[in-house]
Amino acid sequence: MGRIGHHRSPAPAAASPRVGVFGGTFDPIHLAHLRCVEEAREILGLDRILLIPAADPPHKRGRSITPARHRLAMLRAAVRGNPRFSVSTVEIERDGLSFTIDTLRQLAAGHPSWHLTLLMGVDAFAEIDTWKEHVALFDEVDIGVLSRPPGPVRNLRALAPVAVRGRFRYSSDRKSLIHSNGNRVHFLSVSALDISATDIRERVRRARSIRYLVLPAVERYIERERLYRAEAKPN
């Protein structure tokens, strides 16, 4: 990517770290979680992927969300012991709503010779004309839109939100769409895990067994805490 508020430069130096930003609620974290970015770590020659929790995601606004301080405790459980995984705590650290391209300008700043891909699911791509500043995600980063096969549909470009369409070329293979300072946006098709951190919430509340959904560190914090259930421990 080019750095926030400038201009692309010409590619990154090899040396340059590639890392791929992929943020959520992570309410818990999951394996489709973990296996789909590892996939795009594959994918994309990635060096580090870095988790990022949101602290209050503007599109879950009114919506019960576990406090910030157990959601990054499950993360830090999920990613340890892998050294291309890592949690940042930009967003928790930052006061206001969670916004994606204020997070990504922090990132540029703190580390200008990051090369950053932003990761993130299809359906968060469809809306991802309802963001903040969403045509400066597109002129400042490279975007990984990461789908469970088939895949999206043939035409990639009808996919971008219309103040964009008009930027973006396809690229020889047709996989992904390049912007016309040279950015990419390149969509994936990763293994199709059906989990879901709602179905996992509501499995623990029914004292239904969460074993093979989440890591089992993930698994013992929820005990320990007694998250998502009736009787759940005061925050």
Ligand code: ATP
Second form
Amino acid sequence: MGRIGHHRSPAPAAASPRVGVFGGTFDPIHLAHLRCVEEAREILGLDRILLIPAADPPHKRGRSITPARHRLAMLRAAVRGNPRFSVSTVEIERDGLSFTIDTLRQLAAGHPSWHLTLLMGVDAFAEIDTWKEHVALFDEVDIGVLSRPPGPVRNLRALAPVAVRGRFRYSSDRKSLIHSNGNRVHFLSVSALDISATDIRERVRRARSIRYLVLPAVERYIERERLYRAEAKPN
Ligand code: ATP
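Any chance you could show the form predicted in complex with adenosine-5'-triphosphate after that form predicted alone?
Now the full complex is given, and it begins with the chain already shown.
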């Protein structure tokens, strides 16, 4: 168990909710995000999921990201009607680059009773050693790593950054790594949905259908705001 937002004593869920934190650019939010995180919620017995869109990068690096207000509006439309999912604007409201460790500490400070589990796809986890204070991240929270096509992950430990590997041992079922302080990195085998936001943007650009890749409300928003089109630059 971690030092951020954790209480070891058993408490009713309402008093100490187990909250999954799922960050991303969500440009746009798609069905794999929603389904995979719903499965993670079920497997880990989380009470709630917080979806956290990253802020607009102050200095655009590589591709330009759709303005936060659009990404946020699509997220809000996507979680409408699901009381277990909500959207947090902490990163959008904070200046500068969005660092996950800062977000987790901010959430923990604002909600000391929350037990936080950071959720991410295996592609994101494979790059976690490039994140700010990644060693502290492993010290401070539980992590749930979601499988993502093309394939299942066989060696979770080998994927963990070198700097933290020695601190973890496998659980007896080998489905998670246990930190010397009790924190866990869970490997979650979720439905393999080969959907990416990059592919969705590309389909819109080529005037192809994105039906059944995103929720209808998100599809309508993309259409109405003319996002991702070859000719248009939203602002
Ligand atoms: P892009 O194609 O623009 O890079 P993306 O589809 O990978 O976007 P992000 O917003 O970057 O979506 O991802 C947010 C989180 O969701 C990341 O942790 C990522 O690994 C995870 N994720 C995205 N798509 C899937 C998927 N199909 N299956 C499992 N996890 C996913």
